[in-house]
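Below, in structure tokens: the form predicted alone, a single chain.
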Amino acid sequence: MKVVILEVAYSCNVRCKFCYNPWGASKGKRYPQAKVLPKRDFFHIIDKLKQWGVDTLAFSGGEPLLNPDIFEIAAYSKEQGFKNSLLTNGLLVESHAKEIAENFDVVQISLHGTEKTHDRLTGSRGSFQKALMGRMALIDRDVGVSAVIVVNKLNLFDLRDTIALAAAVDMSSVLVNRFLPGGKGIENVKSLGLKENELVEMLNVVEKASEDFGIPPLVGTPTPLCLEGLRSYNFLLKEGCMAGKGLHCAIDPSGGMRVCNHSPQVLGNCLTSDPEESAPDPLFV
């Protein structure tokens, strides 16, 4: 494995309609959620990941900045030679800008539309302004900052303006992910899910807007190759879906390992078992 998504908090301070966290699902089998690990256990997991050859940790959640030990955990990770990235909704970035810049190489801030659209999707009035203030708090600090957009039916119309906004506030790149049903998002499939023609429209908007506004794009979710009208886009995820290919995995806040942060299936616990010995070979190479 090269990249591990380290989820350090179950909780979140927004209520996104598209949230994929498996523990947020209100229907189906309940996710085996336990207590968030203390920092010492996260240190132990980081030691194991170093032995397994991982080189990048993507700190996520929930909202990772809600874990009071986040900066100590990230500092330990950097001491062990990892590259750290932070995926955040941005609400707490302004108040922790110094610590974030000291402990993370890259920060990815959610930007799901212009103000009205973003706040509607997050279910949190004022979240757009707080995310922008968080970005501005990092603008003179030595840390790369990217925008993350989850594209769905409710913000596709706003996508070009959202990419323009990311460029205007000097984001280094824009990561565009189409809505994938999972967690709470399963409840909103009909209102959020993109049809085939809308997915192609999304890709075309990304291509044109990134060229017009001079911001590098990446589509981080797999794209069905059978779509009518699909062309060759240089910003698509080249590996396709990375689950089970030995490229990455997710570890939840209590140590449970999954092939992907969207997956509700826990393979084992990093503190009580060694996945390299117990999991099928294709998962850990």
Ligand SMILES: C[S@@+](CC[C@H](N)C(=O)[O-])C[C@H]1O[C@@H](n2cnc3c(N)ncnc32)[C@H](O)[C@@H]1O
Contents of the next structure:
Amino acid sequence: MKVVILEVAYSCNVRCKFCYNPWGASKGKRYPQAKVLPKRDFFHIIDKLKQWGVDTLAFSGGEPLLNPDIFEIAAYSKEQGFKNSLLTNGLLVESHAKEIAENFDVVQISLHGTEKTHDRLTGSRGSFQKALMGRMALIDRDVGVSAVIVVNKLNLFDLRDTIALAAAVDMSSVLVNRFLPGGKGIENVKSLGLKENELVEMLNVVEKASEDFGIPPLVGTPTPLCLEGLRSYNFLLKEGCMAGKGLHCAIDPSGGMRVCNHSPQVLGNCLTSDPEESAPDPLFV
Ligand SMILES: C[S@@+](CC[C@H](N)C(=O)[O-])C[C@H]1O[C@@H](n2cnc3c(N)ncnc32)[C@H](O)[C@@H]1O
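The structure above corresponds to the form predicted alone; please provide the structure of the form predicted in complex with this ligand.
First the chain shown before, then all remaining chains and molecules of the complex.
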């Protein structure tokens, strides 16, 4: 599987304390943010990705549903044979449920805790309710919906209940990602970053709660190998860090390519350069 994260919007309608988006960082080198591409350029990028053998596009951002062309871009991608997934905070899902179900195979809705915890982390009161309404609006539609939890110091205590909630609203799986510092999240590393014992606690809660509530788990962000050695959790992403392994890259809303969505380093523009020509080690092998 060759997956590209296609970031189609810089803007967002919440303000997550942990957000890794490199254009949201207030410290360090300024991210080279340019204009969001028009849809015809996204079509062109999709054509290129097809030639490069990519088979799955994960639409992200910012909040991807804030790009007014999202459904046309996703429909084009589907026509070209890609599997489409949508990474969303869920706020606009209810009002676009039909188009989402028509154009995406999988939807991942961020759910960072029970109500108070979630709204505190997103910095947006009511975001929890809207995310749940979004999930409910997709319930009778033919599309898989998973919950994504970014686990950090402020929601670890709530993790079991969050997994229970994801199961209660019939999410097909729960993706548990530990907080990785980046973007605005760098300002909050001290208050959010998990220590080694907390990471082990997270894995133990995931193991027990997913079994108790009958929901398949996956831990997406790579776990340090020294910890994985402690026990064999069978829900850890087996590939480890995917950056530079030929499986993965991120393309930002103006076409800038990065080895990973968590990396702030733009390597070139996907519209004007071809990674197979410009990089000594091709991104896609
Ligand atoms: C940048 S968000 C964009 C999509 C959408 N706006 C949302 O909030 O779900 C993409 C995914 O990254 C997750 N995420 C954001 N910051 C993160 C961090 N610092 N570490 C790990 N995952 C993070 C989000 O929960 C979401 O699943």
